[in-house]
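Just the one chain here, the form predicted alone, laid out as structure tokens.
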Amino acid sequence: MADKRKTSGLSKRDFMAAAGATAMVAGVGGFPAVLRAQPANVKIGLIHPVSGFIAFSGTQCREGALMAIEDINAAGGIKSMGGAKLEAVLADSQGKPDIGAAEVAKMAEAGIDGIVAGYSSAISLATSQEAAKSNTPHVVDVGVSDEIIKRGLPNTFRFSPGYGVIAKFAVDNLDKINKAAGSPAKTAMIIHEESLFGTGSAGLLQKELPGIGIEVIEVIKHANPTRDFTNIALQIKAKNPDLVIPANYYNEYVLLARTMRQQKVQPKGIYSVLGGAASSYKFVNEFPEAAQYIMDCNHWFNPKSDIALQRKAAAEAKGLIYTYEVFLAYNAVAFLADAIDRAGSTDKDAVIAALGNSTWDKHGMPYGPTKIVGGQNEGGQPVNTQVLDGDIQVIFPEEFASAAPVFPMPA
């Protein structure tokens, strides 16, 4: 498919047709205004799991991406291409990598200009691999596996950090929090979901935690979905670790936290890494007692950024819960659109080159300008959050903090 390039003027045929049509309307007197042809839309594929066991998160991603497209179009579209509008092409991966890859193949055949996908790591691996076959620019919105970027696919980019960076950040800050409280935490249990995200996160933490004096006394993996955490909660109660570290998707995270509370499991802290609910206003609003004092290391917006606060207010005005899926997908689309604008074309090589040299900074995140190395934005970083009195506060890094950490949890 031919790329869509700058529309700096009209062809002779377009000019004559436009002038003739305008003359018929304007009649005599004065030179008629020249009508410009509307530039072709730029088609952005949005592939998310809007059905299946992670449908809530996938739907949140889709909503965030659509908000970005709406905002960009309202601001004039892709200006270097004559104001070309972004057009969303939607697909549902159903939470399954093979279906996500199949949707990429369909979109590539239809001439998609870029893809944002696919929430989970496993789906993002499949969609980016398939997109590489047609050299289609692909931006990962949420998937955190380091394998997504390590494969060296030239078409694949990630705006947010991967779990290698996040796990190191989480362990370093846990060490600071623990030492500041007199080092009460000496043991931990890790509870993780079974896919690439949870298994990879658990492996990294199991390796790193002994380095800060915390012994991992047990690692428990659970299936997706899991509908009853009673047995796991009782195992935690029997082992009595100082810390419980969950790494799972939203529904299972909420159920685990609620079951722990029902079974009166009282560790010194619940410290999540990419906790599926720990940094979610939905969880905090629906189950405030179970959420209170939970700490997380996760993607989060800069609470001191006007851009971030304006987008949060706009999302909430639409009735959305401002979860990390919303603002990460929003930024993934905006990051891709910025590259297309600077490329001045939908030529795939030009867009990929523009993504690779991006210094985009209109993201409202606790990042600097994007700094892409091998497809990964090395300017991105997570933050530590904690649920305090029905709100989610940033507790680290200090320059973005809105509250001080509370640890150990009050009995």
Contents of the next structure:
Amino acid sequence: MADKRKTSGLSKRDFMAAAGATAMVAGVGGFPAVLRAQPANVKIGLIHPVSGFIAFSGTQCREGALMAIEDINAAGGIKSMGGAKLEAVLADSQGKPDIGAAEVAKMAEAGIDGIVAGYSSAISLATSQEAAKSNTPHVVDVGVSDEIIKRGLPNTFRFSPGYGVIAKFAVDNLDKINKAAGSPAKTAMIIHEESLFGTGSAGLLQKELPGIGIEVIEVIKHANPTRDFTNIALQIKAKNPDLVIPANYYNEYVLLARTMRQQKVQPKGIYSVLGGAASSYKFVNEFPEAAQYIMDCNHWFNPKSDIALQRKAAAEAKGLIYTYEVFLAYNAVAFLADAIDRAGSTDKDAVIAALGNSTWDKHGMPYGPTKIVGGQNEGGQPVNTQVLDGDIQVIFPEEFASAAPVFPMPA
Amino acid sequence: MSEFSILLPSLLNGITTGALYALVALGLTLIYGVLHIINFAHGSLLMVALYGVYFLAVGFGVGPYQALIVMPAAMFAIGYLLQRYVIGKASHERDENILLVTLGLSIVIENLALYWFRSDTRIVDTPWSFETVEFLGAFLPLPKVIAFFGALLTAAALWGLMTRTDLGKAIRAVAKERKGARLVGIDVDHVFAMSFGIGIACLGIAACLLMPSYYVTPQVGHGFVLIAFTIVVLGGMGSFVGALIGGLIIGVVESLGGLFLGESLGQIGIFAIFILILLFRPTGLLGHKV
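Return the structure block for the form predicted together with its partner chain; the form predicted alone was the one displayed.
Entire complex below, previous chain first.
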């Protein structure tokens, strides 16, 4: 019987021993081999103000960033890391810099690989500062304050231009538009929201506009939120400037435009700089008459780029309004993902180095390949847009223009 | 037009804006001033009403003023049910519990709105949104003029309800002596729920009159709720005429404050008045007895 057992197979004891040994070998070496075929996800922190007074913009940013992650994953993930998938880690800054910074600290503790944040300048200042403590790569999606980059934090990058560049571009092009029309604009009033973005933009414009022969006769600062803009509209009417230059967030911009119309304020032009609504399809769709002829100098996609038009169509198919928040946050994530891919790992120093020498060009923006200097993409530039017949047209620079400017506004 | 010449238009604008604030505060003065329920969900329920007006307009083509037939009743039902089955039950008649329950409710309502409606700014663009009425050289937006008269009518109706009806008497009895009212056979829980419902119905009216000149987002109530509490205290807790006058004063102070101190600082005046009233006349302008 014993021989038979030996010749016909394993004894019960031998079988158990063999099975145990096999299980142990598999447990120690076999399954990890299988797991190694599924590389660990790359965790990207997305910190946006999805509640609070700028929730609309924050939500748009989040949607854009998530679209980018979805597209990158669908295209095979981070190829140099065996197709590792991007994983979004979401947080809400509630529109408050301190909460944004606290979310960065939590994410750093949890081992995040990179952060895209935080829509407003004030929040971006706080999140990038906090991310610097853990050397976490941080890409600013929208925040335009030049201070964000000027601090020289090695972990902080911005793909889109800051307001120094935007204000200069806005003033130069306003000069061209004004001169082409016979210089009808000689005075301007600036209406801006009170945070870093509005105050900083207004300060730069106030300094630059006299250089092109436009006197700034009044600068009005308002709170967020402002429930009623009648007083401001009345003051604009009293001063009767040739140009009204708003720099504020969407809700306030809408109320301002609505009230100016109610109070029959008719300047020669409304020329926004980073205006929260004049470059928004939402505003144009909801107020086609009030929006007509408003010009803006803002972030915008290249209307002649197939990449941009495909992404716009994809966003609209999801029911999104294709605002600048959507495509800037999309590009911020894609810019970071490209760097991780080139770094071939999530090693923070390697990713930061890859961001610094990026020449990425799949952005659909009127930029050219990225050229990072001190964290800022120096190739980034805004464009001038104008609302014409219910659509937003690019009017400057000429190489990207889809229409000619109409100025002064017809009465 | 000089800066001095916009003083009158600014004053008139303050009055019409104040009427909108008063509309929001009228319901609160009933809930907070009479029943002493600190309803932190007032702003969130205003938001619900504004979304109601928006969806009626967009989904069914019902204009904001036509919605006046539906919205007050719908908001009354929401208010009644909330008080009867959520706030009343969860609070166990303890003021601190009511405060926490309404605060919790406001957070839940806002987050549900964020989940369902996203944070998009929504606007009802009516043909009359840009119509103005010229008065003493000032252009007064028609929706605000209508809101002004709406506030007067609502305040009068609430005053009539409280002083001329059995329900009003019951509300006052319950507010003054809850146990005594129960002893004489008044259904206290029903009266509380009715009062809360009426207060929230006022938000339905406010939303219909506000929507043609404002917007709605899940956070929109924040901008109104603190102002509404200030108006209730300023006017005198429980006084509808006081709420109306308080609203108009706050509107004027905000408007003129913005004109002379700058738009960022203009709202300081509101809170300065609030502190002064608390210091020198804690019962408010028209007292709190109903």
